[in-house]
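The chain below stands alone and is given in structure tokens; this is the form predicted on its own.
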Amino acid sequence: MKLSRRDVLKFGTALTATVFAGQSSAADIKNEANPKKKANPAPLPKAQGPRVVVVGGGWSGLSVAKYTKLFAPSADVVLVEQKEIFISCPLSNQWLVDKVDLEFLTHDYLKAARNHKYTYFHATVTGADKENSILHTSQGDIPYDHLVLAPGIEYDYSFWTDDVALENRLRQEYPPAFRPGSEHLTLKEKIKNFKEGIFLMTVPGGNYRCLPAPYERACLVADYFKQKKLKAKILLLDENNDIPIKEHGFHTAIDELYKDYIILESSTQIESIDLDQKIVKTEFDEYHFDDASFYPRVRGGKLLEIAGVAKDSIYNRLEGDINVETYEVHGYPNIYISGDARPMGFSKSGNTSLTEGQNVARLIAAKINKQPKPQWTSPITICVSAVSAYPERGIFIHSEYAYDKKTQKFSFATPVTNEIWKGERGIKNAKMIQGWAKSCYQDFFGK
């Protein structure tokens, strides 16, 4: 089965921007610093009272948009995007199998800034002076008082090679589709397309994005393989020593209903890569494939290097330099960082960021109505995961985080799961998933 023209077209009009990467040089920064430098104002009107600047429409960045104007409306809220149309990566594991459709996913970032009363700003970023709080973008300069940087995740590869060749082929031949876009149509080609032998994806270790999804994607991937009987396997190959989490209900799906489709081959770190053989070579085995999706380990967005903001930490590379109770760049107490370039363990999910954004605009608004500074708060990871798609059968997590403050460490408060997937818990769990999903895109898009 192909895909409609029409969901290339719609997957089309969402990737016109340009990428944040080598949008800033030595010669930038100089000129950051000179004052003679000719001003280039956004074409946006006077601000009418403190401008909060939001980079980033992903979960994180949505919620922060709206829920500062909700906290603070005397606040002039600037959402800067450089995509168009907005595709959701949590559920786009159904949309490979066929049970949502692309509408389900697609929003308009319009209707967002309309609805709750802020500024959508269709533009990149290309610099930031952090001095004069001067955000520079592909349309203009924009003042702030406050800036948010939400700029999601970037793949990191370079646990497996440092041959950008082979990265490139990677990227285009095989991605991972864990940030939305043309990546789930290549993969959903792939799927579709496919028809016997051994359909390779990997599970990287760190703090990747939603730690349940690549097992959820396998399960719902293998289950469309035995629905159409083919003569094909998935193998998972797991850098992590056991699931990191739902390991309950995922091990008992694959033992139970994928044990002719999915081997799932756990502390695997991948040595070399041979994409012309199709070899993937590990310490102590060597494995062949015929189609792949390779997930690799993930770092936090470009946009915080370009911004001179990122710090390596002890969860991933390249993660935002903040207090992580106040969310503030260190030496920059009006910039903040949210959403999945955290250096905090949290879950790189959309619940997790949805809340988390609703907190850092408590921080925000705090300030601009002149009120005390507002209490640490977690953040909330809902997840409901599919193990089949036909019947719906899912599992279910609820949890919270715990900080100690002497340590200046989290860990995850008692969760909440229901792991059980058989009989009728299993679909209740999995009507929760599109109900879920919906609460959440009326939050951001809705009145």
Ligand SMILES: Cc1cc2nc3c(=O)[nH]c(=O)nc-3n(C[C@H](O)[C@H](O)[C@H](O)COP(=O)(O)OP(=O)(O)OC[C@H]3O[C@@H](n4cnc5c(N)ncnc54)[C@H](O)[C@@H]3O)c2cc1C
Contents of the next structure:
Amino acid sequence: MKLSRRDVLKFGTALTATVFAGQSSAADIKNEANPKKKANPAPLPKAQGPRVVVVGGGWSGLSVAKYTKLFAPSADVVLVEQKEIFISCPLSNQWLVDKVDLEFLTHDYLKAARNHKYTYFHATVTGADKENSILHTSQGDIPYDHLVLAPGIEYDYSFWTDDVALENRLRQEYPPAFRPGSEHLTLKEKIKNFKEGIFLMTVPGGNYRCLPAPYERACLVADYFKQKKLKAKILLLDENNDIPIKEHGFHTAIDELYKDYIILESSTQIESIDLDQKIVKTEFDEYHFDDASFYPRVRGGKLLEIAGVAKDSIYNRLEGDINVETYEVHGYPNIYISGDARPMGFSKSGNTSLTEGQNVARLIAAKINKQPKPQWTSPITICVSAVSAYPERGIFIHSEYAYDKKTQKFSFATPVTNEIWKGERGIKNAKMIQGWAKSCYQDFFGK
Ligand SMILES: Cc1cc2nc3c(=O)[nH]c(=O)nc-3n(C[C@H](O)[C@H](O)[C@H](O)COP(=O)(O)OP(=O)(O)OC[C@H]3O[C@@H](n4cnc5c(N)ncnc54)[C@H](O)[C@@H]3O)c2cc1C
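Give me the form predicted together with the ligand now, not the form predicted on its own.
Zooming out: every chain and molecule, the one shown earlier first.
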């Protein structure tokens, strides 16, 4: 049975989990090796120790690869990534408005691997024989002792439409730019070429990638329009009842800096999108736009289905089917899932993925080093958002998570926020943004 977005919204968030639990999930997809299939080894030397294969060279995978080798030097670590170059999503909103250049965001996988003594293997994962611990890739098969899947997110347009042609047009013509690469380049071109009228952006519901990023983007692009004195407005159609994070900072910035540039419409559920007429209908209203970037709900990366380890979570469809304390896939304790594809309600952010990656590396290293299993440790969410680029001003949050063993639920432990963007404080906050990013890039790629 396929549930429409309308069905899900009708039952409410709490019930969503129950409804989804009954659905057949991609975990049902069989993924056994074909016994007749000829051996197709990947061109990798024989493992020199327990082989740990990490799939996905994003914020989580880079961290797991580096720290596993650091904590368990006997491990033979291989990072499998389908892209040839790393491009950062964090700070990409600043790049959209020319505050940092592309060089700041792009980094070298070979350098990361050299500096941290693991192997970067450029390939796409196409399947997993979980019974025999063999990973299938576009460049051949890799046997593993431990396998970490960190594929990030996939967009989930099913809450808006079942029409594949419409979904395809949304992807091609109005990309969300919440995954790095061509989508960002297209969005930047749109912003640069925008002359006047309504530029539509959307904020999804569920636990989407980087809670503050759509509001940060709206503020920075509004600032850009303001500097250019364009007769342009950003229409932010937000599925959430209120801004879910740093709400004081963003609300005051929108009210005081961008009153004439941002229209924020909260609790809006998109009912239909007409790309020819450039009209979006919600339950109560109809909105016209001149250009747009549609950010739909998210789910875990397709790799989870390819590997047969996906399950609906209480937040999104198809996320990692893992024990939330040990990151181990149910039934396969040598396979782990980390980063934005996890089912826990952590903020889907880079710093969360980086610190979680260290925790996952500790768990794997303890097994390799034959040490006791480490206690569950919270990942750390540190997130600085810019609210203006001219001058640069920012707001800030730092939080960890509390875990309730009985209910197996996580909640934000007391967050430390600084949402004042006026005066010295805002400028200080903004200065942290590039410093934080540089220190992360140094951690992943430098010595
Ligand atoms: C605009 C924007 C701004 C943001 N700002 C911030 C911020 O200020 N601070 C912050 O902390 N976070 C921020 N984030 C969030 C952050 O980018 C993500 O949370 C983070 O990238 C998640 O890391 P990940 O490793 O789970 O996924 P990703 O970084 O997306 O990495 C997944 C990797 O897996 C690879 N992959 C997937 N499938 C396969 C396959 N089959 N075979 C091989 N490789 C595969 C992909 O190519 C990709 O490289 C921002 C995000 C966006 C979009």
